[in-house]
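Only one chain is included here, represented as structure tokens and corresponding to the form predicted on its own.
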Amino acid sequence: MKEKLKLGIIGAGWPGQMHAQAIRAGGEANLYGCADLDERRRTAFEKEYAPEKSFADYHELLQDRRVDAVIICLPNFLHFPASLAALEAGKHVLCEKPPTMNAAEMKVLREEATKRNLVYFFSRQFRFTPAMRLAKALVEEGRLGKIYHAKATFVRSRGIPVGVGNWFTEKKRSGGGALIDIGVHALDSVWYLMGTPRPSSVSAQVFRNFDHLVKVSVFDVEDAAYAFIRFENGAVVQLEASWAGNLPDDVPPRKYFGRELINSTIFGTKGTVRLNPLTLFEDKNGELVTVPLAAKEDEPNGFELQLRNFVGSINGESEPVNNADQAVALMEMIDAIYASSSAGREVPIVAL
């Protein structure tokens, strides 16, 4: 029987602790070690989830020759260097999202993989819920069509993270705001289903407008996000991304973060697949039907199915869902719309 691969988590605080959850329940692979500089975050990791090893300093976990491969769940400004470190050291990597804090650091990670013949995996559970993997079926039998368009949208009314030391509000530690921290969820799950096309130019203008809802000493990133992204293929995206916003009563309120709204929608030649609700609309000899869709909710979370599909690949037994090359044009993406906003005007996308 081959032996189950040894992964390390960096990073004890909520993203480690679900990555850890999906490492138990799929048991495809066993958490052989854990870091983070927090003693009493550290402590509690290791009494719920029992690694084998425990380091404060991530460093020392990458020296660990048992160590196969690293789970990165670090502030944003931390992936690129821990991601580097790890890939230097010989291991395998899933880093959450964003991938790195622009397309430059991506494109340095992705050559390191490359040339180590390792597998760099961004983190896009998403990817993986039961409602994005039914609307992918349908996209690969068919039923949309030709597709041209999407429709991507997070939008919260009361939702400006802080983090640990206020790192999400300051650009330096962040890399940007609204649009990096789930904004990046809205243009993936989009893009994933139209078959990750190549990007070709964005128009976008970002905003901050409600710094005034949270008491922090640095607040220089957006609290909201709005492109219009061309690709090769001749489709187009429209993203909407916020983090506050004086949202109407028809949007319903959530736990935590006020009125939200999430939604994903494909529009196609043949068909329109809609996330929230799961509905698909469809031609059917020139009329159009709606056809309600219910996805299988019994199955393993997009967590455990992601981490499954992250030791398929370094094993050989899969190709990778979340690659390198997919991580550097999200990250293009990402940069273009900084760009257009500063620069206020449409401007390419030059692929590194």
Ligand SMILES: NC(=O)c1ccc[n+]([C@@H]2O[C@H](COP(=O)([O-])OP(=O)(O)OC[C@H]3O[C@@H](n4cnc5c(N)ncnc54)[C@H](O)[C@@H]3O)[C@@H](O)[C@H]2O)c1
Contents of the next structure:
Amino acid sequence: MKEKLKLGIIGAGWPGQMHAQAIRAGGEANLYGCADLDERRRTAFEKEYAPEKSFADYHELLQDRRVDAVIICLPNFLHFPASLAALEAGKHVLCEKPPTMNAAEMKVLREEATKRNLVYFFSRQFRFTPAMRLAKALVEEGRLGKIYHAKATFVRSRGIPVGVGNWFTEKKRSGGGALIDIGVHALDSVWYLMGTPRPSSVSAQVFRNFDHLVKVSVFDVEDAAYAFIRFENGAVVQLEASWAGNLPDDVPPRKYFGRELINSTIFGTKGTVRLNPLTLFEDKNGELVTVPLAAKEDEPNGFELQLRNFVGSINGESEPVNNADQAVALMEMIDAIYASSSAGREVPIVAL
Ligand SMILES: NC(=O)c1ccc[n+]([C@@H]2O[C@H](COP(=O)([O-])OP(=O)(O)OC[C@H]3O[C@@H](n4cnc5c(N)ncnc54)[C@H](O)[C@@H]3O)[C@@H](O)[C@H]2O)c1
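Switching conditions: you have the form predicted on its own, so give me the form predicted in complex with the ligand.
Once more the chain from above appears, this time first in line as the rest of the complex follows.
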């Protein structure tokens, strides 16, 4: 029998723990090692998930020849150097979102992964949720007809993250604010459902109005972003993302983050699908019919299915649901949203 892959997790915060739980639940790979500078977090992680090896410095984990692949859950500014070092050490990479801080960095990773024939994958557990998989199946069977518009939403009223060392609100360590943190989830969800068309231009504006809500020494990123993206196939996307805002009561209250809504709606000539609550709005001989849909919630969660896809891709058993090409295009859209906001006008998105 083939030996199970040995995985290392770098960064032991919430996403690191979600990936560790997915490894434990799925059983298709072994959690071999972990790395985190923060001793308290590292010790708690070791106690709960019992990796064979544990390091403060992730470079030591990368030097371990027994490690096949790493899952990178570090602050955004470390995604590029850690992913590059991992690829250079011959490890397959699953990196948390955003893939990098910009498209130029991601392009370097794409070249490195291609040159070394390694799997590069960016973490997007939302691509694997039951609702998303059902919606994707409807799109693929042509039930929506031609997709011409999508609305991507990830808004919070009081949900500004800070992170260990307050890196989330500092541009040089985060790459940006609400857009690159949660807008990237919303954008990728609709873009994936649309079949990842090539983006062509964007008009956007980002804002910082709520920096008084958290106590940090540097807050130089946006807390909200709004964008209108055009694609070469003629389709358009409207994106809204916020960490903070005085949101109305059609955005439901949550335990954390004040009010919060995560949603994707894909509009097609034959039907429209909305993920939350999952519903199809379908044209039946000219009449608009509402079709409630039920996704199976008792299946493995998004992190577990994502891990299965990543491991299957390394083993040559599955087609990866995302890849470095998509990560480059996603970062091109993020770069262009910031560029449009600074310029105060629509900007083209040119492939790097
Ligand atoms: N997929 C998701 O839904 C999701 C959710 C939350 C965060 N994330 C992403 O995960 C990443 C981490 O976010 P977080 O909320 O856990 O941040 P965090 O600040 O809470 O945790 C980062 C961890 O990295 C460790 N670290 C920092 N520098 C290190 C280094 N040089 N070597 C080893 N360890 C180091 C810190 O000690 C800390 O434990 C971010 O990129 C974020 O965007 C994804």
